[in-house]
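Single chain ahead, by itself, as structure tokens, in the form predicted alone.
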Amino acid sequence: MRIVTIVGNRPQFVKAAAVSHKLRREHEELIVHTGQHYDDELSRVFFDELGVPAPDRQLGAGSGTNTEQTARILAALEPVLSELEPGLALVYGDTNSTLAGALATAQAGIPVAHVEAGMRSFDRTMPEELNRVLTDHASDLLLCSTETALRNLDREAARGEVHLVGDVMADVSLAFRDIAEERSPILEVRGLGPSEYFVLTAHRPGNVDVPERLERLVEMIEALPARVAFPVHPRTEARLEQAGLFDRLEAAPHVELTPPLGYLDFLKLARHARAILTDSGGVQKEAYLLGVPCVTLRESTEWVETVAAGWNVLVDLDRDAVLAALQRRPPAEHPELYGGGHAADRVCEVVGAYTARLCRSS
């Protein structure tokens, strides 16, 4: 059958790394990269590093408000679904590709299948909330990586058919790291030593965009009592200059900023730290298969298993909380949650299952 896989950010790229090679085994794969993330920093550096298969569409979507941005998707993705005739999409998280990914197919009357499905964190003054449960609804299969995931689409009475997979960013995740280990010169080119620093992230709007808030997050950077490596995203730098905040996080002699890294500089400064900041959900998985100790800059979380085993604590932007999360040890306990590295295994054999369905009822 042919599938359109819909990708457009970074974590999507990866989690298209662990299934397309699979999936083209069976079926038509065709991707089509939205333009979400459209610097090579945060788009072609994990197709060519990653080795995804060079997208067969580009729609160019570029950046602006979450409206503007889901808007130009779905008027993009029309023709090109008209054009490409799929028999089901394919679309990953809870990203404004994602959703405009699934409802464009969903009225073209193509069905939809969400990997990640389910995932909530209960804060509906996230955009990726709204994403999530909106694709959800509008989905005809729900791939769900956690048994959390199933409980909220059985609570919510989901229409879809429903599947534990796990979690494909896991695959890549357990598939790479030892590969970034022996490609990645990132701690030598930054001076970094094992355990001798914390790496931060923060791009969500609710941190970044709030000139208040992203003072806040400033100072508690400030107030960080060991080296810090902060890969800068596009969009937060832009803020930080807004806000003349940039040089002075330049100035702080403790604070490394660097351009957005690549999944294997990342992978291998993540596993080296001492712990990790961040407000990306991508991110807090990533540090949890990784073994590192996380601390996130929200008041909640869709990886509520990451915060029940006690590798994950949610602080906000309160520089105390942070302060003391930081001196927390981590747990001797370090269970299995999110399949093992066989999650895209589990996809392409239920989308194989679900389509042949599709083929004898057509």
Given for the second form:
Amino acid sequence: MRIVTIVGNRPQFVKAAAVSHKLRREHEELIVHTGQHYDDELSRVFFDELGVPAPDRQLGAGSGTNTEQTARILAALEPVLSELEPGLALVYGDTNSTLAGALATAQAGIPVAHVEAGMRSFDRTMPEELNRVLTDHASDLLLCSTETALRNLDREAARGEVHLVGDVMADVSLAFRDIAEERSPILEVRGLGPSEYFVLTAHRPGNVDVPERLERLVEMIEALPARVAFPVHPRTEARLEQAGLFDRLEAAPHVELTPPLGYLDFLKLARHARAILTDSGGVQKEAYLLGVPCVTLRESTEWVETVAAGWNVLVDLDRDAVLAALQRRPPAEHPELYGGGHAADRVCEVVGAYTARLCRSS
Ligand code: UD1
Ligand code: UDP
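Form predicted together with uridine-5'-diphosphate structure, per the form predicted alone context:
The complete assembly is shown below, putting the previous chain first.
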């Protein structure tokens, strides 16, 4: 069957790296890139390093408000779906590209499969939460990373068919950790020794678009008791520049600002960190998979298992809480939470069975 995979931003390219090649063993897959992320360091590097097949269509949607961006992707997808006539479309995660992809596909009367379905932070101030809920309720096949996600969908009486498959980002992290170890020179280039430094990422509008919160983030970074490697997302860079805070961070002797890193450099940097501080969803998960303690700069998370397991602490931007969390010793136990690297196989199995049923009934 012809399957269209709709991707548009950094974490989605990583997720597609797990699934696309496996899907192509049984199906004709075409990749549509929405253009939500367009800089090489947020897009192309992931196709190159992770071997994601090149996109078959580029929508060039670019940046804008959530509404503008979602609307542009929706409008651009309609003719592409009607030209390609897929039997199913696959979307990942919780971004504007995810929601627009699911909605355009459902409106075209084509079944939608959602990978990473059922995640909830229950924080509706985050655009991703609305995207998750709406995408799930527009989807026919709900492919879940965790048992918690299954329960969330059950509570909401989602109409699609629900399956636990594990987490496809875990597949990529496990498959590439040794490759990153060999190929990435990031520690030598940045002069960082194992466990001597923290890794920090921040790009949530709630943390970086609100000037007082951005200043609290900067004050917290200044107070960290070891070197800090901080690959700066373009949203964050723009906000730091606007607030006159970029130079202040750059002047802090223990802070190493870098552009967004490629996957292999980031994976190696994360693996050898003393701890990771982040407001990213994917990075919380990767910290857990790497066995590195995580401090999450948010009040809520959809990756609740990492917190329950004692490897992740939610601190918002409270500097004292951050410093206290960094003193904690990681637990002795490290249970398997995300499918052990087999999620893409499960996705393909479930999609294969579903499409076979579609073919029989048509
Ligand atoms: C988006 C997703 C978020 C995801 C993140 C992954 C939504 C609502 N947000 O947030 O869930 O965690 O991607 O990184 O879908 N920009 C560039 N170059 C680019 C892309 C963006 O400079 O290639 C700048 C633009 O100024 C843009 C800003 O970054 O306005 C934000 O980009 P956008 O894609 O709107 O949101 P993200 O913060 O990246
Ligand atoms: N990542 C990367 N380089 C960086 C920062 C993150 O390759 O400089 C990867 C990270 O390993 C993870 C993904 O990007 O696989 C997470 O994306 P992001 O934090 O942008 O989005 P979220 O997961 O919060 O939606």
